[in-house]
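As a starting point, one isolated chain is supplied in structure tokens, in the form predicted alone.
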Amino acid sequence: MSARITASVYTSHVPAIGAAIDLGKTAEPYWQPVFAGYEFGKRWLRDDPPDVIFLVYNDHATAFSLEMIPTFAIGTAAEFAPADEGWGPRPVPTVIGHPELASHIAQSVIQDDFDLTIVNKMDVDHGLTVPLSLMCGQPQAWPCPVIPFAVNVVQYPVPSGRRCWQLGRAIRKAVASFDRPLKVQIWGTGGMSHQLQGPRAGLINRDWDNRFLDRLIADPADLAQLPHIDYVREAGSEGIELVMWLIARGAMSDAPPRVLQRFYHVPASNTAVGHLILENT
């Protein structure tokens, strides 16, 4: 038997959800409508965890600064650290990798004419912490094996949505022939609208922002074609984070998948969070 996709969940990372968790606020009045959104995610994933996580984020320059910017970097380290974002790090558990599986898939999706940088060393940000943060709240440590994949959405020029959604078409392929009958789940993580600076800061679209939802489930392929200006104009600057939302989509199976989870919130900080989980049917 073989390594299968079974269900992706789509997700913000907003680094004030972080603190919020840490600093015991889950409850206050502002916060208590965000949290709720995601506890049938927090039941789901307990009740059938995966046997990893293939988490897609992007890092904030703590992993890699101006000095390197890879496109696509996949951790096949057997674990990472939670960064020091300039305040400490989060208090969180070590995430544990895969180094076998990542390592594989790595070696598929290069064979498939993608560039993938390796990195065998490197902390991991709230991209990547704060996602397992809403899904596992706050255990000893993270119920399963994680491997991050960071995608530079931070610094032009950045990967178009198309060619996020043929490179989870390329994960699919290269999980699917893993020779072990693991149970793999695809995050994709960032978003939703957001602008963190500029005149426009502030900016929240929350229109747009459920059509993308409605667009991601019902018809990914024609929402992949969608150009960077349109996402910049309509969902702010970091808005963009959303193509690594197509990543984890492109990964699902070609059948239409069973939405298990839709949640939307504004605000949380200064962002539109947005979350989804979709199973393979």
The other form holds:
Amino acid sequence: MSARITASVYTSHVPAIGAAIDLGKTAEPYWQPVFAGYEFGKRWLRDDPPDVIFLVYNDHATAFSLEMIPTFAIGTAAEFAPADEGWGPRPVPTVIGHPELASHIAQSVIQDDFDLTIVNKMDVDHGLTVPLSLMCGQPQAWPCPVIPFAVNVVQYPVPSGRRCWQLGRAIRKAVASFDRPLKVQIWGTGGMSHQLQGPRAGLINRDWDNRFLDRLIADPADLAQLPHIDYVREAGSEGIELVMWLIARGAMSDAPPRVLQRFYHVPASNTAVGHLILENT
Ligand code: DHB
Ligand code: FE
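Return the structure block for the form predicted together with 3,4-dihydroxybenzoic acid (DHB); the form predicted alone was the one displayed.
So here's everything in the complex, that chain up top.
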């Protein structure tokens, strides 16, 4: 039996969420409504953990500085250390990788004409660790191996939603041709609307975000045609992180997914928090 993608998880990745968890503030009035939205997902993941998580995220000039900017980078190492982002590395477990599946996906996806950068050594920042913390709490070890997949959404030019969607399709094919019976989840992270700098700093667009969630669930191929400038205009400069959700959605089956969780909350720090769990039917 071959590997298969069972479900996809989508979530924002605000660094202040990581700090709230690490400093024991999750029950405070400001944070409680944010974490309430993840209670279902934590139970769901604990009750039925996958064998591997393929985690699509963006690095924030932590592993990749302006000296080198891969558009798509797959982590093929055996482990990935939490990065020091300036306040010291987060007190979270080391991320254990899955070199065999990651190498297989690299082989398949590159032969399908996506030019991935292969990364054999990399630290992982809040873009990757905050989604894990939101879904897992504070475990001694993460529940399964994680393959980090970094997308450049920080330094222009960024990849289009259309290319992200097609890449998801190629990842789906790659997983389905791995000759081991692994249950694989794919996570798309970052977003939703936020802008961290300039005259529009603090921008949030609830209507646009919720329409994005509707369309990601029901009409993702059409949503994938949206040009990058629409994300920036409607969801703020950092709202472009949402193209990463299309990679995860593109890796799902063609049949309509089961929506296990849908959550939206404003604000967490400067960001609108969105969270979905979609299961393949
Ligand atoms: C915030 C959000 C981000 O996505 C990020 O990378 C840094 C900060 C914020 O809302 O504060
Ligand atoms: Fe970010």
